[in-house]
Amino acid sequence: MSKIEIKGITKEYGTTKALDNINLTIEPNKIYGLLGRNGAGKTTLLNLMTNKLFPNSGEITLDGQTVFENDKALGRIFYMMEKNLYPLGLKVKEIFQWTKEYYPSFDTKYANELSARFGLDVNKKIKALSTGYSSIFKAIAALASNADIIIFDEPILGLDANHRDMFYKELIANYSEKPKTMIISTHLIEEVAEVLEEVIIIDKGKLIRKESVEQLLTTAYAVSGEASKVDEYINGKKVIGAETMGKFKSVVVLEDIHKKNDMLAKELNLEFAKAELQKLFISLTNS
């Protein structure tokens, strides 16, 4: 089943709290992304996810069974790091060996199929590696541990454009292969909009969304025409962002979708558009 409950999980540092009161259902088989600011506390729930930390209080199950101290269910899960924490002297190649004693199921003829894909040499030591090809060799490690849950911390750190587009194929790829549960926890919101089915919001160390992307970007749209004439539609609406280019000018409208006025649009002679994730998560996260 591959569920995990977090449960009234609070983490503190001194008088810090990291996170407070998180309770949180990851159903299985689904693509999330962890979305918050800088300090929001995703990579302290990701590490508590993966016992790195202990929690003040509350638990964090999979499938009923505490992840604290538990081998066998975080042996279900694998974690991809933003730092780098592989012993530097081993070669691509060992750690993919050395991978396999931890993931039995860790399929090293994808993995090598994958580095080829990607350029990477799989006899370089991993203190050789640059910061994108670093990126690129735990992606791959990830992708072929073929682990129940397998989460993503900044994967495309140090990626040109061309590899950012082949990680995103290749995980949908591997996804729809075979499904599973990916957590990918990212700045680059734009970009990963495409792939995500749900979102996971963290402000402040308090949850404050929890939704399928698809309902989320339910709760604004996209308005544009004439300046003037964008503005008179807006009179009294919340708007959440704003672009002008001489008389042509954009807004998103933080309202229900379903409520926008075609009428009135038209009158206007204005276009409608979807929002985007990235703007919404801007608007829920400032103060």
Second form
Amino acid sequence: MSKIEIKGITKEYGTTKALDNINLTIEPNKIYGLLGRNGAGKTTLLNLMTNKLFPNSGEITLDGQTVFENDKALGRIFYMMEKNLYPLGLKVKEIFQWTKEYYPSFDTKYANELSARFGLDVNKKIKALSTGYSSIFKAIAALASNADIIIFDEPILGLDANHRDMFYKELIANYSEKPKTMIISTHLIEEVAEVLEEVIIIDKGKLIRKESVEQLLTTAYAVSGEASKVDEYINGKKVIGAETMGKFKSVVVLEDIHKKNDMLAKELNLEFAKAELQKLFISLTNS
Amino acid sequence: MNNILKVSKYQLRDFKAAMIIYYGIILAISAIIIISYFTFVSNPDGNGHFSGFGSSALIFMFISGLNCFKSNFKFMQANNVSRKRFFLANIVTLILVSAFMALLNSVLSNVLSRIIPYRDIFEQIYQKHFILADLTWFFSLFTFATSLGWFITMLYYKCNSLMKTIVSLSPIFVIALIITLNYITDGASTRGISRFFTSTLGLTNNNPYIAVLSFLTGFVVMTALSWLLLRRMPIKE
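Give me the form predicted in complex with its partner chain now, not the form predicted on its own.
So here's everything in the complex, that chain up top.
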């Protein structure tokens, strides 16, 4: 069991409310996407979950035990932060050695294997790593930690397309080998969508959605075809995205996928497709 | 306890490199002093003497205290170590390093005093040489110096720019206040401060153990204040 419960969490910075009464349960062994626009409160929430910050009110527990100043609970969570907290003068391999001191299940062999695969030189000092390789190093440390809960904050920052693809594949392989709770906070929604089971969407410090990706994607659908016929179909419906290429048009309709009008679509010679998570996200956070 | 020692182990690694460099320099200076003494001093029975390694160790410990917070705190936060565990580990580290430095300082003083006319700061203040008193005096002084450095660096880390400026300027205000008070009270405030240091350092009855007690009290006060700063310390760039 690794159930995280967030109860009534509020965090204020001066007069700014970064998080406003967040209530959330993170179930064990699922891959979550934590989504939100810049400044929505994602990193604040992750910092609170890992004792980096303290809330103004509320409680966060892991299997019923508070995470605040609780080494037992904190030792079960590995948090790959966006910013670098590692000593710049240490080498990658030294950090791996020290990480094992604090995460006894840390798999050094696996970390070295991943480093070789990603082309990360473990003899390099942290200060010599580029932005991309700094992300790779932190992601490898997280994956090899073998913690019950792994949190990634912008894990693909600065990574090229190949490395991003490798990272997603390794994430799935790691999860399949030993299921664990993973929370991924990122702005590259479309890329990560394939990996996620559930999404948590935060907007302006408030929790606006927490549901499975599958469920969320049933709340909208895409319809495409000749522009005039598409316009006829969407008359009176809420559209959250549209693309036109000459006479061809594709729109995303915010409507339960089960309510789509198949007969009308057939009559107008239109095609249906699944909506993109990113478009739904933009729609949900664009108010 | 094992968990605390794991954190101390990392902090000691940090001290180790600095101590090796420091004692490398001290040994080199000692060698130069010894060679110079036997080469250039024409009257070995004169009244002059060498000193200063105790004071330099004191400065080293204070600076080490200043340097042992930010990087270590961030690294321990990266590894999800609680502030409480980090704090306790730091106390263990400061005590171990202070004890080791006091021991090395005592050994060095004893060796040098057998070769050249060397008197460390303890001997100069208390006009006596007693190894246990010397050791405990330096140990307590070093713990106080590192904890003071640790507290100051934490205070700077926690403060915003305005508060940092106020903290930086505060010694000037304190000195100005003392001078003003001294003027108003016709020197009574300076005499009071002097009496305070004379009694807390055990100079009234030439008792170094009173100073040991004072330094240890200072260490406890500094660590208590440090905990108040650390207990809700956020991560900063």
